[in-house]
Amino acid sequence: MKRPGLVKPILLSGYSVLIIVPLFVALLTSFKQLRNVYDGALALPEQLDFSNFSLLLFEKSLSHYLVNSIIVTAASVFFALWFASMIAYGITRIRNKLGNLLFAAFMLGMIVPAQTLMVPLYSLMLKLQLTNSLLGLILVHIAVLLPICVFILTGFMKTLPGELFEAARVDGASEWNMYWRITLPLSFPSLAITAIFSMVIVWNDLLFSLLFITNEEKKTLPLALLQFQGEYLTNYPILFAGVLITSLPLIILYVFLQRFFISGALSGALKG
C-alpha cells in the first residue's frame, strides 16, 4: 500500500501560514491604538477596542466611499459578463475564421499590461469629461474586465453540446432565444466564478481609481485608505481596520456563492 507522501501537506500548511498569519496580525492590530502598536506590534490587545472601526464608518464616512465601491463594482461585473456573455455565444457560434480572429483580438487585452494604457486612457477620458466620475471608471473597469471574461465564458460555452442548438433551430428558436433560454442557463456556475474573479479585481483596484479620481466624494474605498498613510507615520490600526472592513463584502458574498464557485471550478476542470 502506497503511503501518503508528507511533501503536499507540508507544502499546504506552510501556504496556510503564510496567508493566517498576516490576517491575524491585521486583525489584532485593528482592535488596538497606535502607541500599543509601537510597544508590541504582535502582542495580544489589553481590550478589544472598536474605536477604530467606529471612527472608519460614523467620522471618517467610509460608509459613503463603501456606497461608491459597490455601485462601481456592481454595474462594472453587471456589463462585463453581460456584455462578455454575448460575444462569447457569438464567438461559439461563429464556427469559422472569423470567430477565431475575434477570439484572438479579445485575448490581446489580456496581454497589454494595465499600465501601458494609462496615458491614453486618461487622455481619452479626459477628452470625454468622464474623470472624477463614478460612470466613467465603471467604463475603464467594463473594458478591463471584458478579455479575462470572454476568455473564461467562450472556453465554458465551447463544452455545451451542439445538438441542443440544432433541436432548438429545428423548433424554431432565433438565436436570442438560444442565447437567453439555453446557453445562459446552463452557463451559470461559469457566470459565477467569473463574477467572483471580477468582483476581486474590481473591489481591490487603485490604480484606476488613483488615476481618474481625485474628488473626495467620487473616491472608492482603496483609495479612501490611503489618507491613512503617511509619508512619516500610518496609522496602522485604522488602516487595518479599513481593510478589514473592505474585505468584509466580498468575504460575504463569497460564502454565497462558494457553491456555484466550487461546481464552476469542477465542472471546467472535468470538460477542459
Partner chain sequence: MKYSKSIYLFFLPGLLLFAFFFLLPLAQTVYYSFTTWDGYTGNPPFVGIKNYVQLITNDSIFQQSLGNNGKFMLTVVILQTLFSLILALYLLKNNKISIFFRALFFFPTILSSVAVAFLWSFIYDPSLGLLNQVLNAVHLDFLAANWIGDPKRAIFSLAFVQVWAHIGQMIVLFVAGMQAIPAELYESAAIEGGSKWDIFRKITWPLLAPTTTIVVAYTTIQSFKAFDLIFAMTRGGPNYSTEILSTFIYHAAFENYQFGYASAASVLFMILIAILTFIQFKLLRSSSISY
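Take the protein just shown as the form predicted on its own and give its structure as the form predicted together with the partner chain.
No partner chains or extra molecules come along with it, only the chain itself.
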C-alpha cells in the first residue's frame, strides 16, 4: 500500500503562504491610514478606507501615468510584434548565410543586457531630442524587444510546412500575401504568447523611464511609483495603493489569460 506523503502538502502550502502573505499584507495596508500601520502588519484596518486610492488617482495624477503606460506598452508591443514577425518570416523563407547572420545579430541582443547600453542610449536620445518623449521610449522598447520576439516567432514559423509556401507561390502569391494571409493567421497562438510576454516586460520597465523621462507629464507608472517612495518615504498605505493600481491591469489579464502568460515565459527561454 502507498502511504499518503506529508512532504507534498507541507511543501506546497508552505510556499503558497510565502507567496500569498506579502500580497495580502500589501492589500490590507493599502486600506489603512498611516497611524494604523503601527498596529502590526497583519492587523485589520479599522474600516475600509479608499482615501489612499482617491488621493493617488485624483490628486497625484496616477491616472495620467496610467494612460502613459498604456500608450507606451500598446505601441511598443504592437510594433515590436509586427516588425519581428516580418523578420521571422524573412528568416524562415530565405534560410541562407545572410539569414543566419541576421538571426545571429538579433541573438546578440538577447545576450547583451540593455543595462550595459544605458550610457550611449541616453546620449543618443538627448541628441535626437527624444528624452521626455513617449515616442523615444517606444522606439527604444521596440529595439530592445525585437531579439526575444524574433527568437520566439522564428522558432514557431520554422515549424510551418514549406509546401504551404511552395503551393502559394505556384498560385502567384506575393511575399507580402504569403506573410499577411498565410503566415500571420497560422502564427496566431505564438503571436499572442509573444505579445503577452512583451507586454509584461514593457509595462513593468523602470530603467528606460528612469533614464529618459524627467518631465512629470511623461512619466510611466513604475517611475511614478518609485518617485512616490521619495515623497512618502515609509508611508506604506499610499505606496501599496500605488502598487495595487499599477499592477491591477496585468493581474486582471493574468486571471483570464494565465496559460498565455505561462507559455510565453516558457518559449522565451526554451525555443531555439
